[in-house]
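Take a look at this single chain in structure tokens; it is the form predicted alone.
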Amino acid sequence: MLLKSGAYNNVFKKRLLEIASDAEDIFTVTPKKSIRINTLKAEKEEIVKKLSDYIIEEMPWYEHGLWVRDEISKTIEHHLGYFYIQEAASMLSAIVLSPSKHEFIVDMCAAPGSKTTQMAMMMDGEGVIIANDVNSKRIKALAHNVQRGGAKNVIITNYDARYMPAMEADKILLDAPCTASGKIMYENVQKKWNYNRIRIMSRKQKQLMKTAYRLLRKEGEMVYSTCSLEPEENEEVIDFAIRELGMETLPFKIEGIKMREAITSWREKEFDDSIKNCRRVWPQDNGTEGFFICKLKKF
């Protein structure tokens, strides 16, 4: 069910429109539905062929993801796997992480596996990445999707994430738990929206952070995501990691999609300059969910 304008909390507001002058837009936005093409079944121009009875279209930012208008679901191509249901901004982390064939990844946070399985059709089935969630109910449906996608080059592991095993990941996603709030056109997810959430998570984002410097080799790169639009949660962290573990933000452009530059100050913190890498995606820009991501190395 979605919001009508007004009918959000009003600290929520007063928050957003500090952060952007047209924040009020995301209550008029419904997130199209899109699906991912999973490769490791089949060719792109096959599997279109077999959905051919639905209205589907090309997304502009990303070769195998389509924006479809029907109830898709059901049909006997997404129990084989030969699609994945992923909503569009979500695939930008994989996408900016680019792991290529042979390369050790590490997906700290990786259940329900939307983002596992399109690394996994990335490295084209080679390399390995360590699929890992906390949740062992989730971890029933990451397996679950990673077996129906083909993605032979996973390994699930069930750990906290903060406090994972030594590794020397070549490159690490963490698209870390959050409030969700680039969500809140959403009616459950407005009711569960307040302030001690939000400083509850960004503490475990620090935290989840930490770790996966640990895990990553020197020179190594990770992707911190989130589908928040909460600064405790996004540039904080970040600034976090630039300044008390040393890291480095990288730019990206990812052709099609318009994304907006992070904030550099909040309320009564300057974050270091560098945050200006990260990049912000909001709902009234392209008809998605919102989310943040940003690109970092260890050095």
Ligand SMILES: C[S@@+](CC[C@H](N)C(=O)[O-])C[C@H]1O[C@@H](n2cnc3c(N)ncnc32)[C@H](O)[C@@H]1O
Second form
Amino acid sequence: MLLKSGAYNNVFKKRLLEIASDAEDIFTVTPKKSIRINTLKAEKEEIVKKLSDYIIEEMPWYEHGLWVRDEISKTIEHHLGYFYIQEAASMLSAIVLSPSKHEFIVDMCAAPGSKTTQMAMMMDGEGVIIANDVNSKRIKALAHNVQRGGAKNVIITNYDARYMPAMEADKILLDAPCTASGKIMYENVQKKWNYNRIRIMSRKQKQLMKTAYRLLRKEGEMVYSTCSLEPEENEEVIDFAIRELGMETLPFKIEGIKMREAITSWREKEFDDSIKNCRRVWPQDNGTEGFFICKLKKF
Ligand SMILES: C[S@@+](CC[C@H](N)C(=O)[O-])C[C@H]1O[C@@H](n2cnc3c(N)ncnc32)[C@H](O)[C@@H]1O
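Shown: the form predicted alone; wanted: the form predicted together with the named molecule:
Time for the whole complex; same chain goes first.
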């Protein structure tokens, strides 16, 4: 259910207006449903033909993404894993990480597996992905989605990612647990929003970032992403990675989607200037949920 502007928490509103003068426009957005074609199992042309009643249009920033109508989950093609129902902005993390065949990838917080299965398809089922999640209930969904998607190169683990054993990954995806305030147009997210949760998440995200650094090989790259709009969960975590861990941000470009630069300061904090390489996806710019994404390198 969508709530109109004015019905949400005033503290949230005040905070977001400090970042973007058009922040209230978030509440005018009803994110469209989207799917990602699973190229491990199906051809785009075939899906577009079979599901023509459901498909609205192609996604401008991703050749495998399509905007669709809601009821598509009941189709046989969905049950067969020919496509994955995935939020449009969330497709960016794997695109930016760009895993390739033969690489060793660690997806630290992987359930229910939208990005794991996206990466498996980008790797054409070769190389290895360790798909980890701490939540055993969500692991079931992850296992189901990996199997349904025909992702053969995925190993599932069930660690608290902060304590994962040593390994030397070529690339890491840290799609971190967060307050999900990029989905604030939904009533259930609004009800849960409070500042305390942001601080708790921020602490955990920094711990996870520390582990990501430890698991990554030298010269390895990682993507940090969240569906939160809070600076404490985004820029502050990246600033920690730069200043405390010595990581460097990398620029990236994706055509067809409007992304805004990360903010360089928040209240009393000035962030490292290279934070500008990170991107914020605001709902009102593309009709998606809100998202934050950053590419980093270990030296
Ligand atoms: C944003 S969701 C991940 C979504 C997933 N990457 C996808 O694309 O489908 C965050 C996940 O982090 C997991 N999580 C939370 N704390 C964790 C921890 N300490 N270690 C590992 N996973 C954790 C949650 O169970 C949740 O599944």
